[in-house]
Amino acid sequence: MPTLLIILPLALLLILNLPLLRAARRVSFWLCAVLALAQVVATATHMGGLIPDLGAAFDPYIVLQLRMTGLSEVVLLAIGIVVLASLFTARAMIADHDERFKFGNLVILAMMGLNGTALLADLISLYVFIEITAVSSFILIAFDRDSDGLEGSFKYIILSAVATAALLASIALFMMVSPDTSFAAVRAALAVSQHSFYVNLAAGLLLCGLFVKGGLVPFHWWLPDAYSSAPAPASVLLAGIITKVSGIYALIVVSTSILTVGGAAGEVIMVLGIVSAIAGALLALGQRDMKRMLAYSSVSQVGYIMLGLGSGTALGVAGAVFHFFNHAIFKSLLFVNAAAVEGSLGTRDMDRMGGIASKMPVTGVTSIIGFFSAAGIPPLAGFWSKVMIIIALWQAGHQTASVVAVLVGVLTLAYFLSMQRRVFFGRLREGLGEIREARMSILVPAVSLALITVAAGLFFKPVFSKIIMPVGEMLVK
């Protein structure tokens, strides 16, 4: 299967622009949607073990060194997940014919770098599709060719070129004390290096240029302008998965696999996790921009999965792979509800809005369920991956970072609960009285989401039996 997954969006993109097919442009969007959601069927039917590996007849033809682990799997299927709702709110707020199908290009082709990222194992294939997704990335968003979104395009690309500066001269000095640059090779180089200064060079290097993928603290600037000026739906993609997987899965993979994640490493990585957990909360208290604000919540989100990581515990690492889970599905139903906001009301200041959940019901509870579960509250899915983490921290021996991930929660429920109170709760605002509730192609993917969010959180003791800790206790040996 993890051939099928590199080769079928790569050949849907190539039908859909052959230029006899033009008739395929006016069914794109099913097609795209389509192999999204199979991608979900196949991914969480492989997890159950109730399919075989149905790509194994092409595995003679690739020469990329390709596996599937559960690690692959969790990220597989959030990414499944996430560009569905992508692509169904492009169909709500893209009008145009040709501009839709535009659009599901850039997604399909995002969707190949995002799951060849997932499912390599070596580290110039990891950085080849890396960089798949940033290109795709830079045009989503600038997708609108407005001032906003070529700016917050132009920023991303400027740090974008920094970090592929650094990787790639991580990549060279690792290939001077390894044979090759499949992860086990190089770690097992690694071990019996006694060149430590390159060695180390190489390793910094590295986690630098996967910090600023990751939008970490302080290589965070570009992320709050590329979130925010993105078109809505590109928005929903770029929070919800790419910089996700771009940065932290890479992170997570790397820290794992090749370098030792308790030893440095493991301390830089706990203490940007620190960092980025508090200046992401308290930079999102001060915001009036709805997608601003969420753009910054998830700076501080993605610290919790770096304290995680850099726990070096089973428990740690898995609750930072089920918070990466977690932040995937609530973050995009976050923003995928800022853009029912948007189309809506035509603005994202949360001063311009008030009492909009007696207009939008569906909206607004779907909201609360996505901000309670990104502050923690019991019994949702992000409850229970901030849990483990806290416990984790404590175990190791870090209790101050324990009490700051406690900290940054209460930081968490308080700048949700005043958006919440600025955009849902209240007196309805004089002058919103026409508004409607969000079209059903966005409510479906809100909904479906919302319920993932329960679901996931509900039923947490097979969820973490089963898929979650077997991940941790792999990456942990």
Contents of the next structure:
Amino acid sequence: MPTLLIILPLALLLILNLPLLRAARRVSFWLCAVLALAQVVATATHMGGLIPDLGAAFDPYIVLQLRMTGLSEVVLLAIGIVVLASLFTARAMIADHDERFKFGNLVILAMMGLNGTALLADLISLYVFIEITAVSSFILIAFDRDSDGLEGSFKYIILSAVATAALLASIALFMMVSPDTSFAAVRAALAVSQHSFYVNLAAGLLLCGLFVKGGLVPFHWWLPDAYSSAPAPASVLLAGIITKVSGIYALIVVSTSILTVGGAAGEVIMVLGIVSAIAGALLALGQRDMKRMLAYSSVSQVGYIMLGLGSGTALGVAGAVFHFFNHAIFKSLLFVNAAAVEGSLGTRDMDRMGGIASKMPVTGVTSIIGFFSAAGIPPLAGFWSKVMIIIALWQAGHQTASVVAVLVGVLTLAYFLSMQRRVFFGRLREGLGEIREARMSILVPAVSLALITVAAGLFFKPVFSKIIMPVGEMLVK
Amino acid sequence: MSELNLVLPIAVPIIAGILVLPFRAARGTVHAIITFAVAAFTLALSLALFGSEAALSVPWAPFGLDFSLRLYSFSAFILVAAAGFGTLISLYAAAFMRGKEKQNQFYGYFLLTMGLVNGAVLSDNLLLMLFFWEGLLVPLYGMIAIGSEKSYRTATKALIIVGASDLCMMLGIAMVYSITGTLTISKVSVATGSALGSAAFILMAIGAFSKAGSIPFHSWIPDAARAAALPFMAILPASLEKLLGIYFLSRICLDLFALTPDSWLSVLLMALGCVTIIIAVLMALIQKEYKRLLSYHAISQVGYMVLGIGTAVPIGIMGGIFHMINHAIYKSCLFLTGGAVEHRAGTTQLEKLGGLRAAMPVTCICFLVAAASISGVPPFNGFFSKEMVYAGALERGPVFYIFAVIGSFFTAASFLKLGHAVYFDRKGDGMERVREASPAMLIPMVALALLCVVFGVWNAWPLDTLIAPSIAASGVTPGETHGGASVFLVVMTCVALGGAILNHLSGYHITRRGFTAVDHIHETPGLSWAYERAENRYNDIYDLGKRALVFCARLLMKVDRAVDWVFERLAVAAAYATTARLRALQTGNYSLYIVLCLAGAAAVVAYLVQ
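Switching forms now, from the form predicted on its own to the form predicted together with the partner chain, please provide the structure.
Full complex below, order starting with the chain above.
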């Protein structure tokens, strides 16, 4: 069954591009959406224990090492949700059928890469799928073929090259001590030669490569440009899931499955988490461009996830995973809202907006839910994950980091309030009298994502005890 | 006699009050009749209950809050006295209030006051008593507020002063509960030795002082004398509140805490009593308005009661309680004469009044009797109770005695001035057509004046039947007291009175007007400065409190601004400065990005490798 998550997107991609089926391109959007929806339903029901794991039946025929864990399920669910949101946004924002068809192709390709990343238990395959995702996202950023998009895309490529070099170098170094590149083998090999210079070098390079992919300070330089210059639906995908899976999820997996969190690697992750959380929030405070502010907010929130991971305790890692999921949801929501605003106003400059909540009530309300969740206002989901991280940090003896996490929460509130005030609240700005609420295909994902955020917060107790905490305990054994 | 009868003196006036309250009336005859009938019924009931002992206890709520009432000698005495004043003053009010506005409210509050006072007196549970006690704030506020357009200011002042001291009392009750574990008054017995016990005593005494109108909780009373209708002054500050406040103070001192003469709390009480006597009487001396002058005396006389009870010796306590009932008699009588003058002459300014003795002979005689009583002229009632207080004070220390006698001197001086200015001096303008007051107003005055004489000449009767049993129930055995003032005390009193007369005559000799006869005291260097400050309310606890509150508010505002500045200016400026620095790094220069990336990677690797 897990294999299907990789095979089906690939198959769909191939079938859609068969020369004979040009007529099918008109329905390509719906096919992609159905596939993503199927992933959501399958993971959700599987997580609920409704359908058994069929993976074993298929796996022998595949060379790749797959493993389906609780963490993969959470990530796969997030992937499905964000891909759906991105597709719906694309339907509203991209008018031309051909363009939409191309966009659908790229999204499916990215989805395949993401699913692979979420399922693989092998370093070299992990690298391959990260690169598949990256290739797709390079094109997605430059989808409009305008100069901004090309510049953003190019920055991403340049800095991804650094990451690629670091990842490949580290895999090569690991190969020196390990028989193959599966997580288990590398971990076993590392346990033997713990203090070797090359092993530590390899670990450092691996982490740095993933830091670049995840956009942590000081490896984040590509991220604001890429997020803000990408077309709206691509931003949703990029910010919501692509950098998170190929950077952050990979970091979670690598640091728990190969390295041991809590050691020197844990300290590095913690320091970078603090720096990213503070710098990202401060940078977000100074932005006029709505999407750029959200991009820096991503950097800051990723810092939180790193803090939870760096704490090295089951609660902290569980908090990191939950925040990963929550961030995927609320950040996609905020980018969908940004798309709606950009679509209606034709600008992303927040200084030229004001009071549009009266004209776009649904967008305004869902945006408040999103930013409340991001700022950690109870009872929304973002509050719980931040509380888990803060408590875990305190319990693990990192009191300073815990206080920093709380203070950054204040900064988060500050920049999001500033955004809300400049964009949605207050009196309607002159010249904006004609704007209208966004189209239904943008409102549907916005409302759905908002509902997910609210529901995950309200039903925190079962979510915590049935799904999140077991994942944390599994990862920190 | 069924215990349930104990509920009647509480329930009947309260229910009648609530029934009367909503119905407006032009003339108010029905209201007045109902009020008088209820008051008379209460009086009859109290007299019937007098002499018997009864207790009623119904479990009501947790934490020891039972609905328990107890009738015994002391509470029965207060019950009779309160009902008596209620009856007389309701009769007077019927004449005084006729045709005035908001009569329904006046009579409603009047009845509520009677019921609540009875409730507070009968309660044998501290919380239940507190309920009635605090409930009195409602009619108090209402009765002042209906006086005139701006009376609500005075009403608010009274509400806040009395309400705040009631809160002190509530705190004291909580402390008593935590010390003894019971709220039943007849079971509570706290030693004043401990800090908590002393604090509880002081807090509860504050409640009693405030109700009785002692300094420094007095400042609303002179204001109310101007703002409120006169029967209010006669019923609340002059009689019922004194009865209730001093009753409760005696209960605290005798039953709840068993105050002993060697306790510093006793000295505190006596000192407070002396301060109250002197300051309030000095303020009374210079007043140029009938009711306001009386209201300061209503404060000053509380000092004698507090002094007497504070001596903690039997004769002093008896004197204090005797003075309480005497004061209620002559002070309400005096207020009623003031009301009669106001009703007929249309003013209470001493400057405009004068020569009313011919036009209002009965009022004048009643005034003279009551004024002689309050000044402590033998053989009226005030003389005997004061002598007993003096005896108690002298037993504890000559200082307290000297203060008390000085107070007596000024009291006499101010009443010489008042009587001279109103009833004797040459006739003021427009005083020719003044007539004697109506019978409904005269009957209460005359009755009260007669009581002054009766309680004076036959002082053994009230002392034996009312006062002695009251304190005997608390284990205080009176010694040989009846009129048993020593020769020394009588001589000293006569010297003080004679001095007052001489003082008055010399003052009159200078200005030839009665109402300015004490101006030479007013203008004494030093005193005149103090007077000016007092008249401008520099020492008013309410205004001081208001000023302190405003000061605190301003201070907190400053702190708030400072904190705001830190958050709104400093923190924001720091955040944006950092943001600007960070943004300066984002130049768009690819090589810089790569260099920074590699530097970061080098740092990470170096940390892991070392």
